[in-house]
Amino acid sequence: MALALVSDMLREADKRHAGIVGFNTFNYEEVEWIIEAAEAEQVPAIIMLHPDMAYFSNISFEAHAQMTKALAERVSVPIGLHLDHCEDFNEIMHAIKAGFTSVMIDGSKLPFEENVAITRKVVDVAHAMGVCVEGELGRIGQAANREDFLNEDIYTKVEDAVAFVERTQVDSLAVAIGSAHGFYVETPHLALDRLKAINDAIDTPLVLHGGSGIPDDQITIAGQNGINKLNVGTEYGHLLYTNTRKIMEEGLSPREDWMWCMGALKPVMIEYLRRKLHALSY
């Protein structure tokens, strides 16, 4: 089917208290991976781009769009196209310009007043193009750094939550509850009853970013109180760099090398889809 839009796949799953997973990827293979899964197991996915992995990658907005769609078009399952963290106003514009039909504008390391002034900017912009809008506030860091995922002071608060979405009109919101990106140095402990008084004082579906690492049981219970999008791209990513080193060493053909890799992260992305959170099935 064509591409769906972020905004209702995420309404859907909030009414059905249900959770998709964002992958966010860097080439071809994984694109084809990921939806491959999706379809087997019949429920969505998100296919997200972080801009810094297009300039690592080299892959322009545009070629990441279009094989996404084309992709997309192959399955049954809805299938979304979201641009991951970005801070620039005109970048924004770049990836809506493009065929992205979701964009995130992380607006977290400003001052409150400033991160609602850009993302207000981004969404009525992306609104009137037909594009969904993600948002953030408190600050998701980085899992190297104890502090970037322990430091309660840096959490979403529940008034700031209610008036930012009230003001930006944010289709989703990314929340700041424990969780970090990356590989964690310590287990991350979410402020789940933080995360339940946001989603019990806001309509609006909500974001956990940093999903590689927490504990199955953590994710389970973020999924019952208001976690509509479950953002991961560390460990899948890793276990590609890990297999993709071990073929070499072993001089297998390209052919063999991507035939391994499938095999060894299906089941991953497959874990995340269907077992991680309640699933959106179809």
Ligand code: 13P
Given for the second form:
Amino acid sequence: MALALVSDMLREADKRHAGIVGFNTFNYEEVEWIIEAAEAEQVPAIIMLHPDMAYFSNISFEAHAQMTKALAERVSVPIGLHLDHCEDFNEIMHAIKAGFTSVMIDGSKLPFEENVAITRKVVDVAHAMGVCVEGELGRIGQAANREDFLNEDIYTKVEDAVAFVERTQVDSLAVAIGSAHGFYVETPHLALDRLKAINDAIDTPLVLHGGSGIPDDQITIAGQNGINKLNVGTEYGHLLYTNTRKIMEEGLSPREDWMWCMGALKPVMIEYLRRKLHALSY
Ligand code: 13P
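Could you give the coordinates for the form predicted together with the named molecule, as opposed to the form predicted alone above?
Below is the whole assembly, all chains and molecules, this chain first.
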């Protein structure tokens, strides 16, 4: 089917008390296999591109959007296309023109008022163009730094979340509740009481970043308390990296071994769709 609007997907997930996995991607095989896996499992999925990954892999927003759109048309489950963590207004406009139907404006490094202002500016233009917007409040940092997920001072505050969604009209909100991006240096313990309080205070679907390495039982409870989108990337990204090193070191043949290397990612993606998504359903 045609690309689904992420805001519709998340509203539906919210109604069903379920969650949808958002996958960081940067090449054709990843996108194809996530979409194939979603169809096989009969669950929706969100394909995400981080601007840094676009530069790293030299894929244009246009090429990524076109291939995702074409692959989504082959399947019967809803597939969303989302620009992950973007801090730049012009880059977001570029992604929208290229065909992205959902974008994230990450103003979380800015003071509250500036975050509200840039987020609202993106929402106004994006909504006029039929595109939905994820905002971020609080700071979701790097899992390599303990402070980035253990320091409660950077967690999202309930009263700020209420004011932020009211003033910006975002379609979904990424919350800082003790998760972070990358490999955790120690097991995270999500601030589930804070999540529940935010969810009780606002209707906007909530997003949990830094999904790789969060224990399943915590994801289950997060799903029961308002998380409708779980972002993942590091776990299978690392597998791709280690497998690529292996084929380079062993001097194996490019075509078959690249397919083997990429193929190893598929079970991890399926596992997320199956185990983690179901963990989000209740
Ligand atoms: P991980 O790479 O830690 O799984 O997080 C992905 C993410 O949150 C993308 O926004």
